[in-house]
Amino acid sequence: MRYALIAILALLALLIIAPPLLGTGWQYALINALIAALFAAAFNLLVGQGGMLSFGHAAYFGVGAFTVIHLMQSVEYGDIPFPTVLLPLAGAAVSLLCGALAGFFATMRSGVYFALVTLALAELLHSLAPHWDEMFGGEAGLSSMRMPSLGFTFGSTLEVYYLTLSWVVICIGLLYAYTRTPFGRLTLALRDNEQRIRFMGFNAHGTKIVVFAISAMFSGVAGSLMAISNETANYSVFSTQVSALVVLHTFVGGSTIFFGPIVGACVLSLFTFVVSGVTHSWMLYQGIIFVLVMLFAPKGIGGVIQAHIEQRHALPWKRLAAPYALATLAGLMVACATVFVVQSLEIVLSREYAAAVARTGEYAPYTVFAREWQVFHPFTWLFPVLLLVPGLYLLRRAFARIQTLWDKDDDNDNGDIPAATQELMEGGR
């Protein structure tokens, strides 16, 4: 615990010190990563701790965003005074109310029916927003300017970054504190076995409504910070793409680990910022990462990190060094083969390349990995095979060796009753 606290404080110090040394582009990327981290942490309260998978959480993210935009307009036009630093409170309050109302109906069902109800509610807003000009500004959306507050002009990206960082740290701290409360333990027990919670005398439906509303509230804060950063919002914030993205961040990071979704959101957000400037196929790479994580690390990046931390004293690190190095090398070979094929197809099948062929009558060489490749040369398509086949073979050998070195004693749970429920039964309420 002491090492975890030191690591968190070191990361926080880095987040405070480093941004002034970076350019505006990276500062904006960090703002988006922080907002995505808060949104994923709020979403994980519902799915990872409450066991309720929502496919429409963008609704509460968007409600928070539009609430703040309306408030920013009122402040800009001089109708009411309101500090810019406190704007997320308004988004949180409205999202909390909307979450409580929607949660009352959605939590009447569970499993796939719950997911479909949440999806329907978000789609309802997504369909309604473009036609409700007064509330959502139609298809163009609404915009407003950040006004000076408490000595800050909020005219620079750096000031917005520190505002975002402050709110994200406070909210994630509150979410973590929530997990340590008796109600937080009840939320985990609800995920483990809802029927047992009812049998123990708790109001399962009421508990789910509260969890849903709190998750929506923190999602509203994330939406508010997005509106403050962009100074605009339109109906696209309600889209299924936004809802799907938070699901992606949460599960890639690890829904069963508190900090997992935060890690997943930061990693994928920064990955998108870097890769989207290089290739149009960045969404394909994002999808490949998601599939690979779900297949080979179902507990996500956070689960892998946590497993290594928990087993750090038991693992034979000296004997693991070689297989880990081999797995890294093999992974790079497979990744290079995949990137080569994707980038080659992206170039060769593009309209620009087809137009060039039609104009010149020749299939010109294209550039990947800083080298020119001929389209019809056999080595061009043999190259990824020479990387992929040995890479997969070495990867398989490395994982087999790693698996034998790990102590695979997974039978360390205490019977059939999950830990959170056990705690409640022992008087943790």
Contents of the next structure:
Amino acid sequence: MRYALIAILALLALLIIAPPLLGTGWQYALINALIAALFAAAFNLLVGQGGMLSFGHAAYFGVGAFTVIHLMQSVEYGDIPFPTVLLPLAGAAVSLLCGALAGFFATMRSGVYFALVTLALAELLHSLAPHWDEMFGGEAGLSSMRMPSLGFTFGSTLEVYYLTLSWVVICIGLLYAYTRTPFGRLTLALRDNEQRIRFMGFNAHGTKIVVFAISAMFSGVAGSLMAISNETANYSVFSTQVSALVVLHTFVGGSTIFFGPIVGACVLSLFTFVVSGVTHSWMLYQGIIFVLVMLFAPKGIGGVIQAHIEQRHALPWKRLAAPYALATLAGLMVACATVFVVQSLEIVLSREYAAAVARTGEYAPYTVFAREWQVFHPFTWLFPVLLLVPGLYLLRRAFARIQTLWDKDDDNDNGDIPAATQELMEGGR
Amino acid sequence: MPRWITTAAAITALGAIAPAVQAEPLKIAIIESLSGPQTSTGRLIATAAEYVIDQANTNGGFNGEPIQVKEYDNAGDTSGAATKFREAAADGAHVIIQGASSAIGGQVTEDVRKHNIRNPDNPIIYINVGAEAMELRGKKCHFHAFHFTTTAPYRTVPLMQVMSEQGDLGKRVYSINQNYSWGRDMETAIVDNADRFDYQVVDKVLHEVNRIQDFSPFVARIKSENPDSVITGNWSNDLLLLMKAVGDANLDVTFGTIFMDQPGNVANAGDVAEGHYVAHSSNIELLDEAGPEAYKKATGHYPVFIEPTTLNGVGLFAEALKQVDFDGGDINVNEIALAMENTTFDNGLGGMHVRKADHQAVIPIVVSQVASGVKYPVDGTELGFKPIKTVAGEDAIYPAQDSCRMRRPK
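If the one shown is the form predicted on its own, what is the structure of the form predicted in complex with its partner chain?
Up next: the whole complex, starting with the chain shown before.
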């Protein structure tokens, strides 16, 4: 626990010190990563802890964004005085209300039906929004400007970054505190078995509405921060893409661990920022990462980290070092081969390349990994095979070895009843 | 003094030292949808814009340096565009080119406006080559935004005028459009011009955008009104499926469209498309052969759909660059913007310029008909766009909107 606290404080210090040294592009990317992290954490309250998979969380994110943009406009025109730093409170309030209302209907069902109701509610907003110009600003969206408040102009990206950071840290802190409360325990028990909760005398539907509303509220804060940082809101925030992205972040990060989705959101947002500047195939890479995580680490990146932390005293680290190094090397080989093939195809199959071939009549060499390659040279296509085949072989060997070393110490079985439920039962109810 | 001002001052100071060694190169950022569902449009815009800038660079570049172009992928959403705008601004971009989607256009133009208010010493110009929403030239207009594409009324008026002259408009006009700002702009334009071209709007329909798979109920409604022509601003699937449904119902009616020239439309619609009208900002049938051929040589295809608009818009910008000279010193973006207001550019169909009131380009509109026997058939069919008439920009353009209050730099 102490190590965790030190790690979090160190990360926080880094988040405070580093951004002034970075360009505005990076500062803005960090703002987006923080917003995505808060959104994923709020979403995970519902999915990971409450066990309710929502496919329409963009709705509450968007409601927060539009509430704040309207308020910002009123402030800009001088109708209402409202400090810029407190704007997310308004987004939180409206999203809480909408969340409670939507939650009342959605939580009447569970599982797939719940997911479908949330999807339908979000789609309702998404198809309504472009028809209601006064509220949602039509296709071009609504726009406003941040007004100075508390001595800050909020004109620079850096000031917005610190505003976002403060809100995100406070909200994630609150979300974490929530998991430690008795109600937070009840939320976990709800995920484990709803029927049992009911037999223990709790109001399951009421509990679910509250969980849904709180999750919506924090999503609204994330949406508000987005509106403050972009200074615009557009009906496209209601799109299924936004809902799907938070699901992706949460599951890549690992929904069973509190910090999993936060890690997933940060990693994937920054990955998108960096890779989309380099290649147009970034969506493919993002998809590959998602599939690999789901196949080989179903508990996500956070799950892998947590397993290591939990087993840190039991694992034979000295004997694991070699297979871990081998797995890293083999993983890099496979990754290089994949990137090489994708980038080669992206270049060779592009319209520009086809036009150049038509113009000059020859297949010009292209550059990947800072080296020139001939399209029809056998080595160009042998190269990825030479990396891929041994890479995959070594990867399998390394993982087999890691598996046996891990299995030796794996004897902690929790029994059938999940921890949270057990705790509640022991609580005397 | 807040820290960001000191930082900004330091950066400006560094920038001021640099030209002593080397002239400041002009930096252009293309913020387009280069991945995701709108890639096909975004790619065309980026290709056309880069083509014009490449040409300018072979003619000596600008300010004694080659013009630098960088592509930024906004991934087709406003949030991505906002991120990439910050990145481009941090990279020192002077000009931003964007076109696919009015939603992203709204984001970019607002980002540019706010950037220029906060950084009056290094403003950015926004060149819009595809976003057609009226609002961008109205409430959201500002001095540094230039709009080289047309809007709903801008294209509807010449379309109706030529169809009426050809006797294909008739007295009974049916309006069917997509239910969002663009479709509603179209509907307003169709209703507003009823007296001018002496027709009656027999019915007007707004439908969901790109969600309808079967247009036959709509066609039944059209049939029951027995119109002479149908005017629609639909694009993509909404246009294709509508025309197909009309063809299947054996309804003899002429379509007046805005987006028939989108690649793939004519191939998909087949013979149903023949005889229908399209109003666009250029038609390669009318151009001197050298231009399209050179373009094909560089890019592998003739300029289609949104590419002529991009070529013209960026072309005017490149022409304006010839009017300013910073002698290898600092680039003054406001001077370039003022030069753009005073530049006339020959796009092969006539002169085009930018209207000072709202920075909407005044471009001639070509009204064409889908027909066989043309010089440049499209989509691998025998059909192409036969130009019927070119309407001068001044006759086609809509009046500047009152909502546009432009503040000019002092």
